[in-house]
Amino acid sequence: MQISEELIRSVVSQVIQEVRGGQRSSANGQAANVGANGQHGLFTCAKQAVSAARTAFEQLRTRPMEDRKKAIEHIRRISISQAVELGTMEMNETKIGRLDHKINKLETLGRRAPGTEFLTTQAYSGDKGLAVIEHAPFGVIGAITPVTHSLPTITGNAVSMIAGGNAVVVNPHPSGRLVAAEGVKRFNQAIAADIGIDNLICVITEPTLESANSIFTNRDVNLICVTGGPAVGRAALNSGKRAIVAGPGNPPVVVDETADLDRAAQCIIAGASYDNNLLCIAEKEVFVVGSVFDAMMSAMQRAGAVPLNSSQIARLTDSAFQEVGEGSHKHLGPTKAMLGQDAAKLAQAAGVTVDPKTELLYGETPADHPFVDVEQMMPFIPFVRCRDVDHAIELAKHYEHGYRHTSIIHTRDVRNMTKMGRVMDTTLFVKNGPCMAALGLGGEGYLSFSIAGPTGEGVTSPLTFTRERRCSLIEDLWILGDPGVK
């Protein structure tokens, strides 16, 4: 089944220029040489990559679980021990986000990404025999990854997918292709040297519209996993294959009159400034009950954020947004010049000079402002004055756009928590903490950078990438019953 040409073109409409004439230098400024020779997961041809991944999968499926553990342990080890080098490469190539957080993401994934321990077996036994339910691999998984977390998304997915017994072929964002290739090469070299299987993770070193289509439609690709915006999600869902879609988010924050305002301010700054607001779960807009609005704004300034007035916000808005997409999909989006940039650069665009160490800018806007409506992915947060908590939740529901991705509330009132949780119905719901806590960074739980809201899998794990298989033995191995009964 072929994917709609309009959908495919919308997936790459903003990046295809970079593929044709864009970046061709490595992180250290030298000419790129990723060695796409069909070894260690590096391929220029999507069809060859899928074939190599199929061979790797067929080898892995004959091996014991211990070999899966060894493979993912190498990914974990490299992610931790080489986080500074690889994180720096990603920062230099993509030029968005913050270096310390690029490093932190790789280190944390190395420690917290879930592995084979998730693959528990269920058993039912009784008079009629024994039934065992196990988790089997899909086979070869085709993946699309974003520029916002190029290697981290590949890293987290690879751990979960290989733990589930699969191989994966990745079509990375063109602006993050070099670090994706370098990371994948290192992973495969270590895995092959240990267990003798190469190409468990394959990456397209020159990703294009055509290579994405080739992966989506290849009959040897059994499952698709995409992490990105609505266009790539639509393309995956129209591919004719089972798809796991981690789509866009525009996470709202509600602050009610009972909240600890200083704590709320610290949490909003920590979450909204993390990697310069590139996280899809990050705080994007804040709706505050009017009776504490001015006090909340003061708490933000005490916590270190820098306020902008209305004229400064207007200047920043002119630099921050542009029309993107085509036809019916035309909409406002963040400009490349501002996306993921430091707060100091945004301040300069607003006509303000701030300390280079400033993490976050903020200011009051109307509810229909572009910074509220658009998933802007930059460290400026709009604050909207609301009549009461019901009004705040109503606006949060509207401007989350029905993605059901992430929502956050700061309150001491459990009933308000309950009310918002029911109304928002989001995959992640955070109370009295920064967004990252929902992924185990300061909260409980495991870590993944693929959060499948549109297709319902939630925060992905090895179980996400497996099929349930039931093996039944009839009228035997029920050893607790009457020995005289057959």
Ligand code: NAD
Given for the second form:
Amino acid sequence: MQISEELIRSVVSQVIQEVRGGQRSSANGQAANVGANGQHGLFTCAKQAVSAARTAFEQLRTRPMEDRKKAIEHIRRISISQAVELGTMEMNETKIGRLDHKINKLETLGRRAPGTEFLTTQAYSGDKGLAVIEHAPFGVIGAITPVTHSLPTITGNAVSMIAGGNAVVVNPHPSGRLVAAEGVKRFNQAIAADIGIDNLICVITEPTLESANSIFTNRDVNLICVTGGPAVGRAALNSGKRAIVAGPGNPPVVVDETADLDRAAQCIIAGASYDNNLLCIAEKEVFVVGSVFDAMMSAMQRAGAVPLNSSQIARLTDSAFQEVGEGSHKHLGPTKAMLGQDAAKLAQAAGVTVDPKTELLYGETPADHPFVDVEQMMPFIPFVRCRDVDHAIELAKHYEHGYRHTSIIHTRDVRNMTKMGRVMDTTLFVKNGPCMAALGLGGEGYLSFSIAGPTGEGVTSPLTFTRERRCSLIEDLWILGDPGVK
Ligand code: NAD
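Now show me the form predicted together with this ligand; what you just gave was the form predicted on its own.
What follows is the entire complex, opening with the chain shown before.
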């Protein structure tokens, strides 16, 4: 761990708080067991949290844009300089994913999440005068965040939402609630010390479905933004409020006969192994044209992935899936024992011992295998042999399940790119790169961890969290008109 002045300051400040009877220390990589209530964004009661966020929003409304920038700068600074400490807390609490990537997610969000520069004004001028369109805040936003990226989702949401001039109340996933509270507390403390506004980001410290529902139905919440699986998306859309839904995916990859197979293998390993496949955009199943199937399997091994044979895959499958949901929503889902675990642990379940540094396992399966069908979120990737590129695209379309989230192709054939792009109709479509390239990590564009497919906002940005307002001046201020006209 890097010992920076920032880290020392933060640890000292926590110890002082502890001595004063505040929260318990988090310096050992365990998130604080949050006891404080009603300040620095920590609330047990959703109603009180919304009320505090409303007060913070009303204060921010009276402040210049410069204060929004200062608030965001603190979130960025803490996210980058305390990434090791906070990433370790997230890993220790959630026990899924990879520590190096938990740290990397916070650092990159600190650097790449878009800020106030996104709020550009549009103007129309002409004979009738001048109209400007500006981007105004909604007010208080209710956010629900997933266990797969507890603090990173809050960090990205907070930067975008505050850039848009809003305050936010977060109901985090219960299994990531401690690190959520710790991060939010630190963000608020720094913001309050600088611009004198506390509780711009509020978090429910004991989140439940009831507290989520209380946020959904509170009249002081102007907009909802949920990041998670199908159930929370449905709940948000039934809330009676406008909802931005960043929902589930099951991203397919197609590899055709023209692809650079070594490059494709490296990209698939980089994307599918990132945080042990927890990303909603991560490569989940690969459809390869038959004529290059065996060569692609060899390329994967050359690039460092470890192959499993069919009996090993069968053993892993037994440990990896279980029936979840109720009634008409009953389906197979990943087991807690395997979700987001290291490849070496999966290999053990498959009856193989691999180098603990192994990033990804892979193997051939039929198309109707649970590893293809289910959003499995673990570092084993199924490869399916296809007749030709049309067959591969057809299967990709079927197993993406209509989420229209993310799809990927490796090809040098522009026609195949075009065909797949049209058929899939996904929010993110990556060609010849790892999934993260679609979020500006190795590709162009900005970064957010909330990708709103179902409701259509795409990769969320400050603009997602603003209302358009038009201000019209009639007949004046069009200075290009005829100087003779009074
Ligand atoms: P999850 O759906 O189990 O939980 C997400 C959040 O919703 C949690 O805070 C949970 O407590 C809450 N929740 C669940 N059901 C709810 C209900 N009925 N009412 C109110 N709140 C409810 O998902 P998870 O395991 O935490 O995260 C993984 C899922 O999130 C995957 O499906 C993944 O694809 C998706 N995800 C999507 C994006 C995106 O940007 N589109 C980003 C990250 C994760």
